[in-house]
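A single chain, nothing else alongside it, follows as C-alpha cells in the form predicted alone.
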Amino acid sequence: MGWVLALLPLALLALGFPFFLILLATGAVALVAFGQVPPTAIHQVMFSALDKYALLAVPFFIFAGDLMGRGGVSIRLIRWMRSMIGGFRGSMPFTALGAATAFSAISGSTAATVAAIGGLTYKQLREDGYDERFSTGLLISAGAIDNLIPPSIGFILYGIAAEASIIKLFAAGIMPGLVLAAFFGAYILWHATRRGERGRPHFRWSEFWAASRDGIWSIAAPVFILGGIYAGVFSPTEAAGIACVYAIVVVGLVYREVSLAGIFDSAARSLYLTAQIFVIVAAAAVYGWLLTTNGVPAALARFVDTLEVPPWAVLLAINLLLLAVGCVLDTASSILVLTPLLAPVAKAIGVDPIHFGVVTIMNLSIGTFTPPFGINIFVGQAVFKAPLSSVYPGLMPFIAAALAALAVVTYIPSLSLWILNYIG
C-alpha cells in the first residue's frame, strides 16, 4: 500500500487534479486494492474528521474577516496608523505594513489581508514615488503576517490535526507575527534610506485623536475578541460567533456601509471559502488515516532518529520541505496532509509542539508569496493589476527578509514559548 500511498497523489497532481480528490482516490484505491476494512470506513473518517467543535471557528472567522474588510474598518485602520508614522521615513510603507499587521488581528485569510489592505494603498504608495515592484512585493508579502496574528485559520487546522491547544498557539503565534513584520520593517527603511528619502514632520497630535475616535471599533476588535479569549471569558469558537456579531454591529450599525444585503453576500461568499476548506479536511482526514493505521509517521520519527543528525540539521530538512511544498499547495492541504507525518518527527528531536505548529505555519506563510504558485501572488495580480515580471522581482526581498525571520523564530523557541507562561 505504501507506493499506492505515495506515488498515486504525485501522477494525479501531475495531471492537473484538484487536491482533494487526489486525496479522496488515493485514500479509495489503497483502501479497496490491499485494505482489510470495508470501504465505508472512508466515509466514517470523513464525517468524523468534521464532527469536531474547533472547526465551526473557522467559518465565524472567514465572515467576520470579510465584513470587516469591505465595511470601512480597513480603511479606518490605515488613517490610524498614518496618523502615527506620517512623520517617519518610509511613512506609506510603514502605514501599509502597520495595517495589514493589525488586520490580521481581525481577518483569519492572508488573501483577504491583501485585497482589503493593498487595493486602499497600492494606489497611494505608487503617488508616492514607489515603483510597481515594491509596491506590489510590499502588499502582497505583508498579508503572510495573517497567518501568524492570531485568530488564525492555519492555527486552528493545525491544532486539530496535531491535537494541539489552539489558545496556545495563537498566543505562540503572536511574537513571530511581529518578528516577521519587523524584518520587513527593516528592508523597507533600507530600501528608503537607499531612495534619499527623508522624515517629514507631519504628525499632529489633533490628527492622532481624531483617527483614533474614528477608528475606535476598528482598533477595539482584537483587544476584545483575543482579550476574551485569553481572560478564559470565552473559547476560540465562542470567539469567533462573538467576532461575528461584533463585525454586524460594527459595519451595519456604527460605521452603516455594509446593507443587509451585503451581509447576506459576505456570508454567501464565507460558506463558499468554508466548504473549499472543510472538504480539503474531510479529504485529507482519510489520507492521513491511512498513513497512521499504516505506521508512516512513526516508521518516518524512527528513520530521523536512526540517523543520528542534531536537531537544528533535521529542522532545516522539514523548513526546506514545507517551503517547498508552501509555494504550490494552499496552506490548508499542506497543514492536513503534512502535520501527521512531521509532528512525530518534530516530537521525537524534543521540539515543544506548539513552537513545532508555528515553524509550520510560518514556513507554509512564506509560501503564500513564493513564485511560482503562491496564492497571495495571483490576489494581488488580480487586485493590483500588475504582470508578474514585476511581482516576482518586487517579492525577492521580501522572501529574503521573511527566511531571515524564520531562522530566527526556528532557532530561538523562546519567542514563541515565552508568553505561554502566563496562559492558563
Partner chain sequence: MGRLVFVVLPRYLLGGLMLIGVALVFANVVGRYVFSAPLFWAEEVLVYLVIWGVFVGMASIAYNGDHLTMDLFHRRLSPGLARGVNAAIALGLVAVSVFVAWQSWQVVTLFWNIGQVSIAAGIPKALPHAAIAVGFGLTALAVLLRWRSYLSGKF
Given for the second form:
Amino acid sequence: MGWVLALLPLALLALGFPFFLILLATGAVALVAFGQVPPTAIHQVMFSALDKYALLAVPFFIFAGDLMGRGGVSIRLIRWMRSMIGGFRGSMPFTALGAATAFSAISGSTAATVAAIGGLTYKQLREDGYDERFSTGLLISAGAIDNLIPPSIGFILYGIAAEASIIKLFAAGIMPGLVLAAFFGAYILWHATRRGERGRPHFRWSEFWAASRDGIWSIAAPVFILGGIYAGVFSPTEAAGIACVYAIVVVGLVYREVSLAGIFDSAARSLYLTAQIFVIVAAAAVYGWLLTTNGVPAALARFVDTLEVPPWAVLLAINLLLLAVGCVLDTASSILVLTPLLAPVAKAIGVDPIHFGVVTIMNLSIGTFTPPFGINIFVGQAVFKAPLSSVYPGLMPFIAAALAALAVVTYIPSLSLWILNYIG
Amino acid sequence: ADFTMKIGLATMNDIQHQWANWMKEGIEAKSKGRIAVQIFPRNQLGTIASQIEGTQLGTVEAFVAPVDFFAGVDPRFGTFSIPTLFEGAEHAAKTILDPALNKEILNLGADKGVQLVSIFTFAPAHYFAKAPLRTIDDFKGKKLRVNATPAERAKMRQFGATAVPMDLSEVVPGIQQGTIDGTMSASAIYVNLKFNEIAKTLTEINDTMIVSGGIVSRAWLAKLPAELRQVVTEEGNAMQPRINAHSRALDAEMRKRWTDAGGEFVRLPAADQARIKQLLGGIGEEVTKDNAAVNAFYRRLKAVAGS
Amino acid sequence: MGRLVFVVLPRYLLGGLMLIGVALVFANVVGRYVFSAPLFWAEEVLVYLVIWGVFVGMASIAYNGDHLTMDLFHRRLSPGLARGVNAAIALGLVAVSVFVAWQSWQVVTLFWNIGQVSIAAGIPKALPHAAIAVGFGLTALAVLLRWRSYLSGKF
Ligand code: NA
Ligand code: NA
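How about the form predicted in complex with its partner chain, since we already have the form predicted alone?
What follows is the whole complex; the chain from before opens it.
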C-alpha cells in the first residue's frame, strides 16, 4: 500500500499529468486494490471536501479581486499607496506585501489572500518590470501570512483539536505573522537592490491629494470590509461575498469602467478558476483520507515521539515532519490529524501549547506554497496563468526567507507569547 | 483482524468519545480481535453530514453524533430535542430506555442504511452570550447561534431572539466581534472550546436535551458473518444504560470544570422559569403537525415521557 | 455543438451561480443585521451552488485542456514520447472520470431512492451530489471530443 501512495503520484507528476488526476488516480487504485471500503468513498470524500462553508471565501475573493482589477479599483488603490511610498526602493512589491499583510486581518484562509491580492497587484508588478518568477513567488508566498494574523481558520482548527484557547492563539499569531512579513520584506529589499533600483524618496501633497480624491472609493474598500467584520456586521467568510457586492457597485455604478456583461464575464471566469483549484482540493482529500485512515500521519508522529534527542532537536524534527506533511496533506486535515498527537510531545519537552500552535500553523502555512503541492500554488497558477517552471523557482527564495522566520519564531517563544500578558 | 471498523465523531473527550472507546473495548474483545476498531474524533473523516452519508454508503463503518443531525435521514430523529419534552437527563434516559420505545427508536433509519445501536443523553443545552442572559427578557433581540432545525427556530421566536445558523468554525470569532450574541450548547463544548475566555455565564433553563445516537453502517454489517454482526449491535444495545448514566457523571464533571475556570451557572427567576413550559410547550405540535409520522412519533415520545 | 455544451452554456451557468451566490450572501447579511431575519438555508444552498459550479466547470476545463499540471519536465520530452504521455493522460482522464461518474451515480441513486434531504434547506441530497456524477461524466465526454487536441497538446 505504502509504495503506491508514495511513488505513483511522483511518477505521474513528473510526466505532466494534471494534479487532480494524479491524486484521484492514486486514490482510486489504492481503494480498489487494497481497500476494505466501497469505492463510493471516492465520491463521498470529494463531496465532503467541498461541502465546507469556510471554503466559499476562495471563489468570492477571486471574484472580488478580478472585478477590482478590471474595474479600476486596484489601480487607484495602488496609485494612492504609491503617492505615499512610491519613491522607495521596491515600492511596488512592498505595496503588494503590505496589502497581503493588511488583508490577513480580513480573510481567514491563505488561498483567498493569494486570489484577492494577486488579482489586485499582479498586473502592476509585471508592468513595473518584475518578472514572472519574482511576482508569482512573492504573491503566492505572501498569502501564508494570512494564517498567522487573525482571523485564521488554521488557529480555529488547532484550538479545537488541541483544546487550546482560540482567542490566545489569535493574539499570539500576530507578531509571528509580522515577522514572516518582515523576512519577506528583507528579501524584497535585497532583490530590489540587486536589480539596481534606486530609491528617490519624494512625497508631494498635491500628488497625494489627487490620488486620494480619485481613489476614495478604492481606499474605502478595505476600510469598509475590515470595519464590517470588526463591527460584527458580517463574518470573515461573508466578508468575501460582501467584497464582491462592493466591487460590483463601485466598478459598475461609480467608475463605470466595466459593463454588466463584463461583470457577468468576471463572475463566470472566477468560478471557472475556482473549479481549477477546487477540483484539486477535492482529489487531494481522497489522497489525504487514505493516508489518515491508514494511520500514516499518526505513525510519523509516533516516530517523532520516540526520538531520544534534546528538546530543540525534537522541535526541529516536528518542524520537518509538518513541512513534509504540508507538502501533501491540506492544512485542515494536517491540523486535525496531527495536532492531538504532536501537542503532547511538545508539552512533554516544555513547549507552551499556544507557542506550539503558532509553530504548527506557521509550518503548515509554509506548506501551502512549497512544491509540489500547495493550495496557494494552485491559486497562483490559475489566477496568474503562470507555468510552474517559473513559479517553482520563483518561490525558492521566499521559502528560504520563510524558513528563517520559522526558525526565529520556533526558538524565540516570547515573540508569540509576550502579548498574552496583556490580554489576561 | 479480518474487519476494520472506523468510528467517526465530530467532538472529542466527551460522552460520544466515551461511547466510541467503550465500543472499541467491547467489540475487539468479544470478536476476539477479528474486528479492529479505529476511532477518528474531531471530524477527521469529514463533516458531520458527510460522515452520516459515509455510514449509509459503508465507507464509514460507524458514527456517533447528536441525533438532530440524523433528521435528514429520518425526520423523526429531530423530535428528541423538542423543548420541554424532558425534565432532565435522568428523565430523558428513563424515557428513551423504555423497552418498547427503545426498540422503536433503534429501528429509526434502518430503511435508510443506518443501524442505530445506542441512544443516550449527551447533556442538557445551556445558553451562552457575551452579555449574560439572566431573564427571558434578556433574550429579546439577541442573535443566537443554533442548529437550523424547525424546533430551534421556533424556540428563538418564542424568546424574541433571532436564530442564526452559523458554521462552528465562525462561532468563537463571531461572538467576539458581535456578529452573533451567543449560542446554545452543552457544558462539555463550552469547556473544551474555552468559552470562559469570552464570558463567564451559562444560563440554565433545562428546556432542551441533547440526545446522541451511535449508528453503524448497514452496508458494512451485511458484510459481516452473523455472529460478528451480533457482537457489534449487541455491544451498542447493551451499553445504553451504562452510557446514559455515565453521561450525567461526565456532565457533572464538566460543570465543575466550568465553575473551576471561573464560570458560573445562572437560572431564570422563578416567575420566568414557570413561564417556560407555557412559552415553549406548544412548539412540539407546531413543528411536527405537517408530517403525520413525525407527529405520531413525537406524541409517542411525549406519552412515554409523561408516564 | 461541443463548444455550446462545454464552453458557452457552462459560462452562463457559472456566471449565474456566482452572482446568485453573491446575492445570497448579501441578502443573508442584510436579513440578519438589519431585519433580524437571516436566511437559515443560505449556508447550505451557497455551498451546493459552488459545488455545482466546480464540477460543471471541471468538464469545461477538460474541454479547454485547462487542468492545472506541473509542466517542469513534460516540455523536455521528445515529440514521440510526449505524444505517448499525452495519450496516457487522456486515457487516464477518461478512465478515472468514467469510474468516478459510475461510483457517484450509485451514490446519487441511493440518496434519491431513500429520499434523503439536507437539514436546513430540506433539499434532496441527490441534487448536490449529482454534480459529481454529471461533472465527471461530462469530463469523460469532453476528453473524447477533444481527443486530437489531447494527443497533440494543442487546444
Ligand atoms: Na487572517
Ligand atoms: Na506544499
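The term rigid core refers to the maximal set of C-alpha atoms that superpose within 1.5 Å between the two forms. Just so we're clear, the structure is a prediction, and the values are computed from it rather than from any experiment. Positions refer to the first chain, counted from 1.
Threshold 2 Å Cα movement between these two forms at His43, rigid core reference: The answer is yes; the displacement is at least 2 Å.
Per-residue C-alpha change between these two forms, Trp312, threshold 2 Å, rigid core fit: Where the cores coincide, Trp312 shows only a C-alpha shift between these two forms that is less than 2 Å.
C-alpha of Thr26 moved at least 2 Å between these two forms on rigid core: Yes, the C-alpha moves 2 Å or more.
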